[in-house]
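Just the one chain here, the form predicted alone, laid out as structure tokens.
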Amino acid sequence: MITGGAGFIGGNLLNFLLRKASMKLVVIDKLTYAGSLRGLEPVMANPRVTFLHADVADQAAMQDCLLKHRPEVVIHLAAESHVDRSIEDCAPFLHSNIIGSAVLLEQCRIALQRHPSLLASFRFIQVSTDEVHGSLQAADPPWNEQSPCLPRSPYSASKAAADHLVMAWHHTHGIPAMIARCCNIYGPRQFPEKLIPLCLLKILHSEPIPLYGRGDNIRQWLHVDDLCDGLYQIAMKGSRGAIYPISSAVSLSNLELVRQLCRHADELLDRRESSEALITTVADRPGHDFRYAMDSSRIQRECGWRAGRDFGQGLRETLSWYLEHRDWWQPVVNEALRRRAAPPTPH
């Protein structure tokens, strides 16, 4: 069962687990703003997979499901994730992040209470992230599973805040649960809110990309294919009640990445005219973050896993993907401006 499943995590991990392995998939998504699901009806259209348009807060649809359906394994990936619009509007966060996984948890205890067979081979996994830990300096050492949770944006904090309901369950309730927390991860499918879609998009317009601040804020990247085999890895070999960070040895400071980028898509769009003139810099987010930054020891001792996509190679990937997939994002970004322009529903 993938929660956030038409999300970009999601959408990918449906497409390598149903490459990967010969499971029944249950998916579940609310189809906000940032999921969708186009360019997934192959994948919707398999018969090992079963579609539920629900919010995971929606205790009675939960509630059917994981009676009817009994997964042995839960992956919650359903979260709003973009920082700016926690900093903007908090609420959604609190409601997804937190009442959300409140919500399922819950019905995962009564589901494994009415069925207790299915105890002993059920998983419960986490999906969360490095800001969940805060910021480091330049010379601080990596986080690792053991490293406090100091949140310092709504975002992070609702993530937190699910980490914490998700070992509360599994210590008080006995929930076979685990805790993936991931770096920033790029490849197709991604919303393009997110920094390398949206520098691509403004490059194709011709367009200020806009870089906070001075751009020196650090952050890794990994591949969500890397990331989705992780996730596999940890669901089959993972120890319950873990902490698994998964991260990648590329860090980049926001501005050496921008310019990557840059290169990359001059070269595809045979642009002569270097791109990185468009580069602005703005004003900073409040309390940006300056590092993050993981040891991911643990998966790779526990589960054998290990980052195999070459960054420069899978960043080009990416930006092809988007080029020749603008009959994915366009219609995307058409309806999250139609959206956005729509007057609130009335309660």
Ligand code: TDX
Second form
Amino acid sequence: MITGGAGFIGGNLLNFLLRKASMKLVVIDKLTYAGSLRGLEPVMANPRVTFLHADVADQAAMQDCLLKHRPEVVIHLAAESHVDRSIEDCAPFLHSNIIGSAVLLEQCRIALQRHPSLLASFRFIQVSTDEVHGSLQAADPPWNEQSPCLPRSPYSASKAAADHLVMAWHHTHGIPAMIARCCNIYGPRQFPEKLIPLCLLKILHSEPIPLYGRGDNIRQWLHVDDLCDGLYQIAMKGSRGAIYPISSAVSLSNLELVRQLCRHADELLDRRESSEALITTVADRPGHDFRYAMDSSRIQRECGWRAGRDFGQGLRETLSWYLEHRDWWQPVVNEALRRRAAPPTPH
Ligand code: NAD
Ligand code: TDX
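Could the form predicted together with thymidine-5'-diphospho-beta-D-xylose be shown next, to go alongside the form predicted alone?
Full complex below, order starting with the chain above.
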């Protein structure tokens, strides 16, 4: 069972799992502004896939689904995922990330109680983020699985809360659960509010590229295919109750990343004028975490995982994907704008 399967990582994970293994997949998604089935038509038409349009916080829908399908593995991706939106309005983050995770865990507990034979193979994998640890200074060592949760944004606080719930259901109720804490992920199908696709769209429209603060904040970047492989390895070989940081050796300041992106985009678009001229510093994100860095030796040691994708090539392929798939991102962006203009719905 994959929750959030219509999102960026979820959509890539569905394709990865259908290629990799022969399991059946139950996909749950609320189809928020960030979720789209566009481009997933072949996945949805696959007889191994069942799609359920539902909110993970819907107790009855989760119970029906878990009792009907009795999944062996739940990979829980469904969440509100954009830090800036969590600063504007935290309510959907509290609802989906905290209440949604609690409801899903509790319904897993009930399903396992009714069908104890499932327990031997069952695994709940919470897809979390490096952001739960807070912010590092330049000289600090990277976080590892023992580092404390010290979140500083409404988004990261909601993800940390979900992680604590997962561990509580593991220790108190015996749910076999694990947490994957991921660095910044990039690749095709990412909603264009996140830095990489946003920059490319700004370049395409010859609009200013907004760089928060001085652009010296540092992130680690991992290709989504490498993450999908990591999640699969954790599902197959991970230890119950374990936390697995999944990161990459590619640490870049936002300015370094955006400059690299401009160079690739200019080559792909055959532009003579450098798009770097579009880079514009703007007001910083409130509470902007300075640096994230994690040590992923645990997943390497225990699951044999390694990041395989070269960053320069992965970035270039990602930009090419967006250039070739305007039919994916244009309607997704238009729909999100339409929803923003509509009166707010209660959460
Ligand atoms: P995304 O925003 O692209 O997709 C989230 C998906 O979840 C969407 O399809 C949305 O419709 C769905 N969703 C949201 N609330 C829901 C609810 N209440 N019920 C059912 N579905 C719901 O996010 P993403 O980048 O694919 O991230 C997936 C997960 O990975 C999230 O939990 C995020 O916190 C985590 N993560 C992402 C990154 C990253 O860089 N993208 C890094 C670390 C961790
Ligand atoms: O317009 C922008 N200008 C800018 O300078 C945007 C959107 C971002 N930034 C900066 C903020 C961050 O330092 O770029 C960096 C990356 O920003 P995002 O793409 O918004 O990602 P980030 O805030 O780092 O969080 C991402 O990685 C961890 C995902 O959105 C989270 O879901 C994940 O948990």
